[in-house]
Amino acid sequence: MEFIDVLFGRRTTNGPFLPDPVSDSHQQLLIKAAASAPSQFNSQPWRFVVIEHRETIEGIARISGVSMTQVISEGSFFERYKRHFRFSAEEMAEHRSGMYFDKLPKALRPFTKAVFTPAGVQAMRMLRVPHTLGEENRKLVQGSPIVLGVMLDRRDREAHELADFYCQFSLGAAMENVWLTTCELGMGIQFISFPMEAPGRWQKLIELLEVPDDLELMALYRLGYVPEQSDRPAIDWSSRERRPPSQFVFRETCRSPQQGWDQA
């Protein structure tokens, strides 16, 4: 693939992967791509744990599924991120950002607006919607051929406030390299985020992976090969809509939005 095709073809994989194991050569290439990212003073603060053992992945999947059930049941998740939820084409056209839920299971459709209200959250609990979503999440993570744990060296982060920023910035660059490389390899990738939203669940992952005190677990990703054709998942946590340049680019000073690029 040409680089520009990879760049604009990048996707988040919200559906299942093929059951095929990820080849050792591809695993090595992903890590090599991560390690080629820029870092302040060439500090290379990132560390990775590559997980293939089914028992460990099943443990991660259980924690992820339970976390999703907990977070959705509490209702705090929707309140926290409601500014990014879109439930109509009109909303998406207005904002050109966020998550557009144009495809939902029949049981969830009545809650598209009520999800932000205590009554709506209570109704979802009664219908066991959080449990259903958590179980779907567990199955999705469990079916992943590999999980990648991403860590940072605490010594680099704790040196001073700017060092912490540099480390996190560098880690973002490293993971973008990994993400783009998956496109070249016919693979997909998705952030396993819900354990970070549920108090106490992230610590269980740290213990499961035996992360030492001098490292900090920053993120988990599931990876695998993607089918040539696949149906969209029941709940699609992705959107290809992007803001036009006039909404986020300025010319010379921040008082002057960029003009003339929106149709390019």
Ligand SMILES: Cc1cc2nc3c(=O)[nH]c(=O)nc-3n(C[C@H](O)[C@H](O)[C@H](O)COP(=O)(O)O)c2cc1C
Second form
Amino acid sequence: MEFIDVLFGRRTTNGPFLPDPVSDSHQQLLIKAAASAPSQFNSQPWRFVVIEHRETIEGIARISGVSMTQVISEGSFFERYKRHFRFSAEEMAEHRSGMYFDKLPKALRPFTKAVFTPAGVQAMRMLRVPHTLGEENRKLVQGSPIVLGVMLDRRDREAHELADFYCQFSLGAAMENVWLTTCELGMGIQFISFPMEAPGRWQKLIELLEVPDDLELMALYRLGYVPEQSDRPAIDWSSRERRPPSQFVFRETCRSPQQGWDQA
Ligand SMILES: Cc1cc2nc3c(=O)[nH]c(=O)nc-3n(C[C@H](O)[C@H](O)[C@H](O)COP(=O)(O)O)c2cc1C
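Can you give me the structure for the form predicted together with the ligand, which would complement the form predicted alone we have just seen?
What follows is the whole complex; the chain from before opens it.
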């Protein structure tokens, strides 16, 4: 693939992966891509744990599923991130950012506006929506041939005031390399993030993966080969939109937004 095609073809995979194990050479290439990222003073503060063991992935999937059920049940998730959620093509066209929930189960559609209200969350609980979503999330994670744990070395992270920014920036660069490389390999990648949102659940993952004290577990990703065709999850979104340059680029000083670069 041409670099530009990889760059603009990169996606987050919301759906299931093929059950096929990820080849050893592809695993090595993904890690080599991560390690080739820039880091402050070439400090390479990142550490990775590559997980293929089924029982461990099933454990991670269980924690992810119950975390999603917990977070959705509490309603805090919607409150926290509602400014990024869109429920119509018009809303998405207006904002050109965020996640457009263009696939929702029939039962939920009447609630799209209400999900941000306590009454809406209450109604979803009665319809056991949090459990259904949690169970679907568990199956999605469990069906992944590989999970990648991403960590930072605490010594690098706590070295000085700016260290945490430099480490997280470097880690972001490393993960973008992994993300781009999945594109080249016909693979997909997605955050396993609900355990981050549910207090206590992340600690369970730290224990499951035996993360030592000098390392900090920063994120978990599920990876695998992407099927040609696959059914979209019951709740699904698209997030291909990007803001036009005039909304995030300035010319010379921040008084003057960039003109003439916006495409129709
Ligand atoms: C810091 C960060 C956190 C993210 N968290 C999640 C997440 O929790 N679940 C998820 O499905 N995608 C997550 N994503 C992926 C974004 O949703 C995705 O990058 C965005 O919607 C744009 O879609 P694209 O990656 O297909 O271009 C995250 C991405 C970043 C950089």
